[in-house]
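The chain below stands alone, shown as C-alpha cells; this is the form predicted alone.
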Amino acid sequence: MHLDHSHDGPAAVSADAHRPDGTRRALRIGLGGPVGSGKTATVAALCRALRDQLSLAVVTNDIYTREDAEFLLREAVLPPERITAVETGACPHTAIRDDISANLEAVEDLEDDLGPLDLILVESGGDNLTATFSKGLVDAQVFVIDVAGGDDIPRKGGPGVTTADLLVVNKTDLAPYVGSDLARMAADAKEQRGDLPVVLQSLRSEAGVGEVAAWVRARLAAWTA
C-alpha cells in the first residue's frame, strides 16, 4: 500500500523522479479525452509499438467496470501482470486530479511487482474537455480527441485541449464521412496551443501511432538523460 501521499492539483510540481531506494522510477504518461475518442486504442497501439524496446505497464480507469483493461488483455498487448485497472466509482477526473491515491498506489505497485520499468501509461476514463492529470501522478499528459466529435472541438478549447503536453486528433480516416475539416482542426489547435505539439492520426493508416510513439520516446530520452 502507498497511500501516504498529498494529492496535489495540476499546478503542483511533478512528483519525485526517484523511488525510495534512490533508483529512478518509470516515466508516467497520462492519456485523457472524451468517451469514444480512441484513448484505449491509442494505448494498445503504443504498447505494440514500444513493448519490444521498453519495459512498460498500463493502468486503466473506468467508473464501475474494468472494460478498458479487459480490452487490452484480450488484445494481448502486454503480459497480464503488466495491465491493472482502477475502478474510480466517481467522475473520471476525480481519480486523476483531485484524489490520485488509487492511481498512485496502482503505478507504485506495478513497479514494486515488476521491477524497474521504463514507462507507465495511465489511461483516464472518458471525460470532457476540462480533464487534466495531477502532476503528482503523471509527468506528461496526452489529450485525445477525434474528428467524429466535431471539427469545432479544438476551437472550443478547455484545459485538456490547450494545456496537454501533446494533443492527438484521432480517427482522421473518418473525416470525409462526418464532414470534419482536418485543416481547420489543425489550424484551430495551433491557435489554441501555440508551440505545444499536435498530432493528427489514424490508427488504420500505415503510419498509425508512429508520431505519438516517437513523442513518447523523446520524452523518455529526456527523462533518463
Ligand SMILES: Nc1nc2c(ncn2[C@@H]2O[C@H](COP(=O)(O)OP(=O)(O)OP(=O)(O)O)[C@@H](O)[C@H]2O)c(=O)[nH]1
Contents of the next structure:
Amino acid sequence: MHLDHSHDGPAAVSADAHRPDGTRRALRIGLGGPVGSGKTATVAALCRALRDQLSLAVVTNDIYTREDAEFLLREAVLPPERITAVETGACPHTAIRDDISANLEAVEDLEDDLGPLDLILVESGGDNLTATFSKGLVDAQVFVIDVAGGDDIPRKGGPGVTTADLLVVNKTDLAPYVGSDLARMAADAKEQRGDLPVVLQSLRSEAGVGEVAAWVRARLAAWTA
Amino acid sequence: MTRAALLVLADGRFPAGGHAHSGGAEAAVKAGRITGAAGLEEFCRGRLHTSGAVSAALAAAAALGVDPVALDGAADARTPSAALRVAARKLGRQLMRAARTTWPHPELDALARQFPKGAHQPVVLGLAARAAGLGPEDAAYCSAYEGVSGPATAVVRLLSLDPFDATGVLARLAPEVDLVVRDAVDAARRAVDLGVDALPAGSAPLLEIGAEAHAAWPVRLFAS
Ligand SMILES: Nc1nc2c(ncn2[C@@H]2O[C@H](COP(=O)(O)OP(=O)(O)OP(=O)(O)O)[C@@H](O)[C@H]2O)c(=O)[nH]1
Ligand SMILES: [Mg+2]
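Could I see the form predicted together with the named molecule next, after the form predicted alone?
Shown next: the complete complex, the earlier chain at its head.
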C-alpha cells in the first residue's frame, strides 16, 4: 500500500514541493537569457562554487545540439550522471514555459536516479527577451544578459529583465571595449525591477560568480526552512 | 460527457511534449523527401495510412476499455524501430502526466503505475479520452490528426514553409483522416471480442529506418 501510494497522487502535480515518497524535492532554479550571454558559464561556475557543500544536478535545453551539456561534461563541473540534456524541437521557450513535460521528466528522473538532491539548475537555450520559465517547472529564475548585447537591454525591459527573481548583467570586464555604460545599465534595471535584485558580474574577475552563488544559497536556505 | 473535452485533448497546445517531435519529418527533410508543401502532403498521407492507422486503432481500442497492457504489447510488436519505441513511450509518459492532472481517473493511475517510464502514446491517448468522457471515435480522431499535424508543424519550422500551405495540406487530408478513423474504430470494436490481433499492423519501413538514422545524428532540431 505504501509502495502503491508512492506512484499515485503527487506525481501528477508538477509544482508539488514534495517527492512521491513525501521527502522535499530539490530546489529548481532556471537560468534563461539571450544567446551567448553566459548562462552555461554561470552554471559551470555555480557548480564549482557549490558542489562541495550541496548535492547538485543540471538540465540543459539546447536549441539543436547537446552543446551546453557537452561543455559542462568537458569541463567536468559535475559527474556525467548529474547532467541531462532535454531536446526542445527548435523552441526552447516552449519547453521551459508552455509545455514543460520533458523538463519535468528530466528533473524528476535525476532525483529518482541519484537520490534526493539539494539543487537542480535548469538552463534554457539562448532565446529572446521574452523567454521566462513556468512556475510549474522552477521555483526561481535567473535572467542572464551581458554588457556586449547593448547597454539598452535593461531599459527595453521585457518579461525576463523585468520579472526574473535575479537579473545578472554578465561580462562587465568587456564594458570598456564595447562602450557599455554600467552605471546606466544598473539604473535602468533598478527602474524596471523595483526591489528585485540585480548582480553585475564578470566571470573573468576574481569575484566571479560569488554574488550569484550567495543568492542561490539564500534561496536554498528559504526553501529548506 | 462534454464535446468540448475533445477540443481540449486535440489542441496542439495541450502540454504533452509533442512540440519537440517531428514524427519523422526531420529525417525526411534531410533525406530530401520533403522539400515543400507537395512533399509534406505525400509524407503525411503515407504516415496517416500506415503508422497513423495503427495508432488510431490502438487509441480507439484503449478508449473502448481493451486491456491497456495488451495494447501496449501490441504497439511494441507493431513498432520495429527501437528509437520509435523509445519516442512513443516518452510521449506516452508526458501525455500521462498532462492527462492525470487534467482528467484524474483511476485507470490512468493504474497504467502510470504499471509503466512508470511510459506506455505507448496512442494507448495513453485512448485512456485519456476515456478519462475525459470521450469515445473511441474521438480518440481515433485525436491520434490520426496529431499524426499529420505534428509533421506539418515541424516542417514549417524546418523548411520555413508557408504556414498557410502547411494548413492547406492538413485540410486536404481531412477526408482521408475520416476514413482512417472509421476503419480504426471498426478494428477496435473487433478487438474488444477478438483481442489485439484484430488491430491493423501496417507500417512504413522508411519511417522506421529514418527514425533509427535520426536518433544517431549528433545535431538535430527535434527529438524524433
Ligand atoms: N569576457 C567574458 N566572457 C564571458 C563571461 N562569461 C561568459 N563568457 C564567454 O561568453 C561566451 C558565451 O558563454 P556561454 O556561457 O556559452 O553563453 P550561453 O548564454 O550559455 O550561450 P547559449 O547557451 O548559446 O545561449 C563563452 O565564450 C564564454 O567563455 C564573462 O564574464 N566575461
Ligand atoms: Mg548555454
